[in-house]
Structure formats: C-alpha cells, structure tokens
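The form predicted on its own is given below as one chain in structure tokens.
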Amino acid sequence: MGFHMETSQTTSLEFYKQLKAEGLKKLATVYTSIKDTLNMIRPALAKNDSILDLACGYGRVTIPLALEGYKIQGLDLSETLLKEARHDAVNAGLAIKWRQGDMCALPYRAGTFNKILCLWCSFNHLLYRDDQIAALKEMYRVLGPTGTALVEMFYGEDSDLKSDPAYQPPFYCSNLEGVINRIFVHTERSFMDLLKTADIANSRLVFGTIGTKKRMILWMTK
C-alpha cells in the first residue's frame, strides 16, 4: 500500500470509536433492517459453508447466522466493537471465533473460506485505491475453490448521496449521530475500472434496495 498521512485504517478506528457500537447499532435499525439483510445473503449461503462476516462490528450478521446454524467467523478492525460482538455473543451461548485485524492484509491462509460477506459501507471506508485493491485482492486470497464474496455498498448513482450538498465525488461525508463520517463512493464505471486494476475477472455488479438504500452489490468467485 502507499503511503498516506491520513490512513483508511485510522479515519475509520477514529469514526468508529466516537461513535460506538451502541451509536452504531442505532443506526443500523435506522438504514437497513437485519431481517432485509440476512433475507438477501441466506440464498447464497451453505450450511457447510465456512463463512467470514469481513468487517463484522458489534457481530449484527454474524450472530444471527451463527443462531441459524453457519458456519462463520467475524474479523474487524475495531477491538472496542470486537468486545461487544464477544460479549453478545457468550450471551447467546454461541461459540464464534473473533479476529481483530486489516481486510487489506488479513490473517489468514489461503483458500480458508467458502464464502466472504462485506455488507453495509464497509468497503466504502476504504478511502484509497490502493487499500481497495489490496482488500479485493485478500478477499480473493482466502477464498477457496469456488468460493463467493458478496460486497454491499453505497454508490455514485445514487440520487440521496447526491442530494447532500457535502457530497463532493468520490467522497460523501456525512454527520451520524453527531460523528463526522466520510466514505469512498464508486460509481459503477469506477468500480468496474477498479476490478480491472486489481485483476479480478469472475464477478458481477448487481443493484438492488435493501431496507431504505440503493445498493451495489460485487458478487465476486475464485
């Protein structure tokens, strides 16, 4: 990766630090409904599936998935909402694996998952090309043989990033919950290019709405 004063490492720590897990599962029930969520990743999930919920959070889809039945693992880059994820998680009685870490250098083997989710903006945090490339070629890395990452994310076309008048492309900032948040924004042109540099030829783009939000949706297979 290149080098950067401000890192999309510490934008995002910083964003997530002030705004808590408690502030951010606030906001997840105001934006996407878990019920929208797990509704549109169940059809491409396996029971025998071993599944990595990439930048997990508070464990929002993870426990729910892991009280179904799946196979998963949650990796996040934030220990304050690892500790909650872990703490929701011994209540539930489940026994998840949790690992603090970078999607743009993630601590696993090679070929490790059947199956990656990267959902609501967190892709979007990576606020330099070269991060992007780096998380979409890790994704690539750890899955197996046949394996899918799906990626949710916010994106250029959509009228409601536009309409705010910090929206200054590629970046959208915005304040949630009093936090100032800024987030990386592709278009589908852009994306496109973006998958060519990283060399990722098996995918698709998909859009859709999910709960509230336009969303575009990287369908991505080793």
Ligand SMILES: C[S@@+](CC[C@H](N)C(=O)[O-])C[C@H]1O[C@@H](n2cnc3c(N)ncnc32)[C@H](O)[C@@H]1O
Contents of the next structure:
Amino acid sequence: MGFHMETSQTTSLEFYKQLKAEGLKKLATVYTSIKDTLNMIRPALAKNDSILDLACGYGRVTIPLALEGYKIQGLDLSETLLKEARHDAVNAGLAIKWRQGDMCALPYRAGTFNKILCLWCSFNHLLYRDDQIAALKEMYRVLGPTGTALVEMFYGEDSDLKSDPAYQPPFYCSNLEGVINRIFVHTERSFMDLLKTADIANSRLVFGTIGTKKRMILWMTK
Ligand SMILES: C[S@@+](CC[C@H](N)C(=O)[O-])C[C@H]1O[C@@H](n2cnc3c(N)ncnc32)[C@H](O)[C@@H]1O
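Alongside the form predicted on its own that was just displayed, please also present the structure of the form predicted in complex with this ligand.
Complete assembly follows, chain above in first position.
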C-alpha cells in the first residue's frame, strides 16, 4: 500500500521534464522579456560580483550575463533544463558552473554570493509556506555581508492573472503547452507577512512590468 505525497519539488520536476527547454523557450517569448529582465537587473550588478542565478532553467539569463563578462553561476532543480544550459554555454564558449539543487536547501556555504537573481516566477513554484520560508532563509544565508537578492514573482493583484480562467486561487493552475503546473501566488500583504515570519528585515517590494506582464519584485539586502 502506498500513497503519493506531493511536494513543490516533485510537481516542478515533473512539469519541466515534460515541458523541456524547448517548451520553456517558447513560453519565454510570451511570458517574459529578456530585454526588460536585463534592463531591470543590470543596474544592480557589478563586474566583480559573484552572482547566483537561482532556478536558472536553461540559462536564459545566465548565459547572456556571462557573455557580458559577469561572474555568474546557475542552480536549478531540473536536470532536463540544466542539460540544455550546459550545451548552450559550451556552444557559446563559456565555462559556467551549473549545479542541480533545490532552492530550499542550497548547496553553498554561507556568504558565497553577493548577488542572487531568482527570476521569472521561479519562487512561485514553491507551493507551501515552509518551502517559501526555507528558500528566503537560504538566499539570506548564502548572501555575503552587503549582498542583494532580487526575486521576481507573479502576484495576486495582477488583473491579467485574475481574468485568466487558467488561474484559480489559492493555488493557481496553469495549463501551458498542454502541461499542467501549479504555482503559488502571493499578494503584497501575504508576502510581507511571509518576510516577517522568515525574519527578513532589510527588504522592499517594488512593482514593475516585464514584457507585457506585471510583476512583484523583492529586493532583499543583507
Ligand atoms: C519559469 S522557469 C524560470 C527559469 C529562469 N529563472 C528564467 O528566468 O528563465 C522556473 C524555474 O524554476 C525552477 N525551479 C522550480 N522549483 C525549484 C526549486 N525548488 N529549486 C530550484 N529550482 C526550481 C524550475 O526547474 C525552472 O527552471
């Protein structure tokens, strides 16, 4: 006799295994914009920063930033996507460190990075409060003394999301490329409450648009 126990990690792994990098690359053309993303993050980066692209996927952002000369490495849960990242990086002549891992239990020593990027709603894949708190605390732990983490998320007041029948609260379901995924969407207020529980003091939330999509962006400073 057995039972299925769903976790944020098993849900995401299965979703991206089915979607593959090819499917995610197609979604990127609709749900995000590399130009807007780079414009948002570049002012926060310095060339001697040690940068982690957390939940880097197939390296959509990691590879362009490495090509610009930034010292960046990538971590993702999905070996399927990392395989594509490794392949594309080698083709571009880049020696980027990639690691498979979980953002709720990072395989890095305290203070390893001075910038962490967690982009295009990767944080929304954490379906449970305990996972969300663990990920915030892990980002804080691996940040150096004056480090900054930037977390870009879908958020609950987004009218685009609310009017989309594919999204139902409190766990919004997305049916993308015929594959079902579940994500968790915070409102500004519920996210502020999460930060308080995670004991993250130095942070601010800003609201912006990436491509045509509204986003809530956490800037967390150590
Ligand atoms: C929408 S994609 C975004 C990828 C990348 N950040 C970008 O901007 O192109 C979400 C990513 O989150 C990753 N992910 C989901 N849950 C994760 C976890 N617990 N730890 C690490 N990565 C995770 C997925 O494997 C996927 O690559």
